Each structure stands twice: as C-alpha cells, then as structure tokens.
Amino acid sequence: MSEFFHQYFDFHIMGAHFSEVLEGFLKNLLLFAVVVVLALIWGLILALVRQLPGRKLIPLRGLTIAYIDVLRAIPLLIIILLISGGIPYLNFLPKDIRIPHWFGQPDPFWYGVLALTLVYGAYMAEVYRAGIEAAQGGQMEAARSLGMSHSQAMRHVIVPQAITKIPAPMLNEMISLLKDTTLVSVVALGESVLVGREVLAETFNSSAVLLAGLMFLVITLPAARLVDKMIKRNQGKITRGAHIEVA
C-alpha cells in the first residue's frame, strides 16, 4: 500500500513540479476558452442552416446533417492527428496558415483549436437543434403571421427561447470539451497532461499526472454539480407546469 501512495501521492514531486503542471493547465484553460467561443458560434450556424426552409436548400441541409453526423462519429483524437498531419503539407496555403504561430501560440495549439472547434461545433449544433425544436411549436407560425421572415423569426423569437432551454446540456458539453483539451498533447502541445507525462518519464512516478487530474477536478466537479442543479430546477418547472395544466 505504501508503494501505491508513493507512486501517486508523492507530495515532494507534486511540489517540485507544481508550477510546471499549473502552467500546462493554464494552457488547457486557454485552449478551452478559445474553442468554446468558436464552437458556440459554429454550432449555432450549423443548427440554423439545418433549420432553413425550402426545397432548394435541401442539398445544403443534407451537407450540414452529413457534416454533423461524420464529425460526431469520428474519434476526436483522429481528427487532431489528421489536421496536424495534413495542414502543414497543403502547399497552396500561405505558410502562416499552414504553420500558424498567431498571438504567440505554437502551431499545435491552433491545430487543436481547429480540431476541437470542428468536432464540438457539431455536438453543440445538436444541442442548439434540440432547443430550437423545443421552442418552435406554434412560435414560428405566430411570428410569420406578424410579418416576420424566417430569419427574423429565428433571430428574435425562436433562438432567444431556445437558448433558455439548453444551459444544462450545453454546460455538459463544455465540461467534456475542457477534459478533451488534454488530447492535444498528442501533437506535442505543452499542456498539463504532457507535462505530467514528461515528469513521469523522468521520475518513474505518476504524482505529477495525478496533480494534473486534480486541477481538472477543481473545475469540472463544481460544474457537474451545477449541471445537476440546473436539470433538477428544469424538471421542477416541468412538474409545476403539468400540475397547472391538470388543475
């Protein structure tokens, strides 16, 4: 048992490498912050395109659905490897795009941003779609009867209502996104897990890796409890609404 605690709870190693692991964890948080903004925007665009009416737009809707299905079906790790291993060799693109070093961040960071945005945009599009379909009902017809176009009805009526229905599932996707930022270590981004693995290789001790896990726990555990609270509150609203209808 003492060997187990020494392997995972060596506080000397944790203390000696705390600043390195923390710096890597801040890289995870930065990656998360950039991706969550882009993925929320991209996901909303995909969801709105999927809701476009008319026979002429069937091909566009079909392509959007195919994109969402494919990106959700392929493991994120494969997407990261394909992007990081393919984009640098697209010689028709400028070098600053193929091997980006924007805002002082290395190219693995931006490959990770692209991969995570593409994948999580697809996941968030489905969350938006669920909210939109839950909000529509007769709202679209009512808005159109008032003279609004489809885009105006979506912008002023449907989407604002949809957003109020999806905080819990959207936050759940964000928790998964934060954890999946560690996958970018596969392309040598110096985030917390990669730093922990490097310490493990030097010391043959897993305490630094566990330290990285504890840093994620500090954020994800309260967020998970918040999701539970939001779901419970939403269920309470549904139950009260059902009681009112019965009465």
Second form
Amino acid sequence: MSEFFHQYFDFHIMGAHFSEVLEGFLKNLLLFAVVVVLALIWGLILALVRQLPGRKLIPLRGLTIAYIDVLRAIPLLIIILLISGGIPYLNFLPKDIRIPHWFGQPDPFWYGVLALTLVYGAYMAEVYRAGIEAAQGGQMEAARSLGMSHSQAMRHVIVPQAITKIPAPMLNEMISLLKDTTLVSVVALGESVLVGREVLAETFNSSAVLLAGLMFLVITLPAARLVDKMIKRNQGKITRGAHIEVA
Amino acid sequence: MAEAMVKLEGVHKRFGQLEVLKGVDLHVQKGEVVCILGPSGSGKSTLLRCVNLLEPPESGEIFVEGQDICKGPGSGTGEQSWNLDFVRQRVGMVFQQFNLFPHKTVLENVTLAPRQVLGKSRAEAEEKAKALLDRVGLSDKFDQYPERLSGGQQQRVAIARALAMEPHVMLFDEVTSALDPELVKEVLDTMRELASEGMTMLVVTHEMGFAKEVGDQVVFMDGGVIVEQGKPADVLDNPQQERTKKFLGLVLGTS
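Form predicted alone done, so how does the form predicted together with the partner chain look?
Starting with the chain above, the whole complex follows.
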C-alpha cells in the first residue's frame, strides 16, 4: 500500500515540481482561453451557414455538414499531428504561417490552437444548432411574416433565444476542450502533462502527472457541478412556464 | 367592380405526395372579411399561408392589390425575392400559437419589425406601438414579457405586432383555437373592431358566431377545394352542399 502511495502521492516530488507543473497548467489555460474564443466564433459561423435557406446554397450547406461530421469523427490527436507535422513543410505558405511565433508563443502552441479550434468549432456548431432548432419553427415564421429577412430573424429572434438554451451543453464542451489541451503535449508544447511526463521519465514516479490531473480537477469538477445545476434550473423554468400557462 | 384586394386563381399546393390545395379561386374585396371554415386537413391554413408566401404555391396565381405575387423578378427561388418584400409589407399574419418573441418585452415585440424592416426610429416605433397596444387594451403591459400574459393578452399583442407594419390585409389562422374559452371573446372583440375599421381580413376560424356576425363572405373548404361560398347567412343557415351540411351539423351539434 505504501508503495502505491509513494508511486502516486509522493509529496516530496509534488512539492519539488509544483511550480513547473503549475506553469505548464497555466499554458493549458492560456491555450484554452484562446481556443474557446475562436471556437465559439467559428462554431457559430458554421451553425449559421448550415441554417442558410434557399436551394442555391445546398452545396455550401452540404460542405458545412461534411466538415462538422468529419472533424468530429476523426481522433483529435490525428488532427493535431496532421497540422503540426504538415504545415511546417508546406513551402508555398509564408514562413510566418508555417512556423508561427506570435505573441511570444512557440509554434506548437499555434498548431494546437488551430487543431483545437477546427475540431471544437465543429462540436460547438452542433450545440448552437440544437439551440437554433429549439428556437425555430413558429418564431422564424412570425419574424418572416413581419417582413424580416432570414438574417434579421436569425440575429434578432432566433440566435438570442438559442443562446439562452445552450449554456449547459456549451460548458460541457468547454470542459472537454480544457482537458483536450493536454493532447498538444505530443508536439512538445510544455504544458502540464509534458512537464509531468518529464518528471516521470526522470524519477519513474507518477506524482507529477497526478499533480497535473489534480490541477484540472480544481477547475473541471466545479464546472461539472455547475452544468448540473444549470440543467436542473432549466428544467425548473420549463415547469414554471407550464404552470403560468395553466394559471 | 373594383380591383380585388386579394385574388387567387387556380392555386395548387402539395407537400410531397399530398396535394393540399387542388385549385382554389377566391376574390376578396377591399375592406371585406372572409371567414374560411372547414375540417382539419381541408387546406384552409395552407391557403392562408400561401397568401403571404410562407408556403409558395406550386401553380396558379395570387394577386395582392392587383400585383401577381407568384411572378416577378426573383420568383420561384423562394427567397429574397422582390415579391416577398411586396407581400410581407402588405399582408400581416396572426398565428394560432401567438408566436410572440419570448425574449422581448411586449413593446419590443411590436417595435422590432418596424425598426428593422421599415427603418423607423425607436421613438417613432414606440409611439406607434403604444397607440396600437392601447387600442387592443394592453396599455398597462408595455414592459411585461409574454410569458407573464394570458393567452388572450398574448394574442392581442400578436395582433398589435402585425398591425405595426401597417398591413393592408390581415390573415388570422385559427387565432382563438389555443385559447381557454373565457379568453376567446377578448380576441374576437379586437378582430371585430378591426373589421369595423375597414381592414381586409381572411379569417380561418371555427367560431361560427363570429363568421356569421362579422363575415361578409363565408368560404367552406374540404379536401383542398372550396366546396361552397357566399353570404354567411346563406352558407351557414342554408347550405346547399352535402359536405357543408355535414360539417356544420357536426360543429353546431344539430345533427
């Protein structure tokens, strides 16, 4: 038993490498913060394009659906490897894009940003879609019958309602995203898991890796509780709404 | 005779295999109230939805104020066409399920389209909206959200919302069917007042009393065609067609 504790909970090792792991974890958070903004925007664009009306736009809609489906169906790790292992060698691209060092971050960071945004944009597009579809139907017809264009109706009627319906599932995606930032360690981004693995390789002890896991828990556990609460509160709202109609 | 406000000629509409309208002709004069009756599935709601192109018809002609809305630049694409703007600026619609915007206050519900579509200023749109809400008896509800209103109040907001676009024709699609019985009257009263002010109205309804009292013309539809039409007293009290007799018997409980 003590062997077990020593392997995973060696407080000496945890203490010795705490600041390194924390620094790595801050890198996870930074990656998360950049990607979450970009993916929320990219996902909304995808969802809106998917909802565009008219026969002429069938090819564009089909392309969007294919993108969303394919990106969700391929392991994220493969996307990361395809981007980090391919883009540097595409010589027709300017060097600044092939090997980006923007805002003081190394190129693996930006490969991670691109891969995670492409994939999580697809996931978030699906969340937006659920919200948009829940808000549509009579609302779209009412807006259109008042003379509003499709885009006016989307902007003023459908999307504002869709957004009130999606915080819980969107937060779920964000929790997954935060965890998945660790995958960028495979392209040598010095985030918490990579730091933990280096300690593991040196000491044959898992405590630093576990420490990284604990740091994630501090954020993801309360967030998961929050998702639960939001879902419960939403159900309460639906019940109260029905009550008002009866009264 | 003066140019008809709304004129339908041989209108057909199908959903997949199902032909919902099988050639409908109808003339509605300015200021006329036409009540459309019929069993569910008879095509009466589809007919109404064709008039403002929520459902573009497959064939046939629909004229609004003499203008063929099924033709013209951009027709057939179903979107962003010239006739869509033309129609939606002249034809207002009220739905069975109200379809108020739940995230907007009563006042915002009424001002949204005038501001976005007609480009009215906030002050101008609000002034007009307040007058309209006052007219439907809701001057104390400006800042409420729809969920706080009764069904009858919501439906009156929906009427005010449609009127804010200053339509020349109003379509009412079973607007009292989702209401508790005691709330029906307040909505019908609002419609009655509108009719007396000379609004041209197409009303799909099951309210026989309203049709008889307010309607200038009653149309009975079944199976995607108009079976019988005429003065309310003629159609409702002395129907000629078997199908009309049967339907009225069922609705009025006299057979």
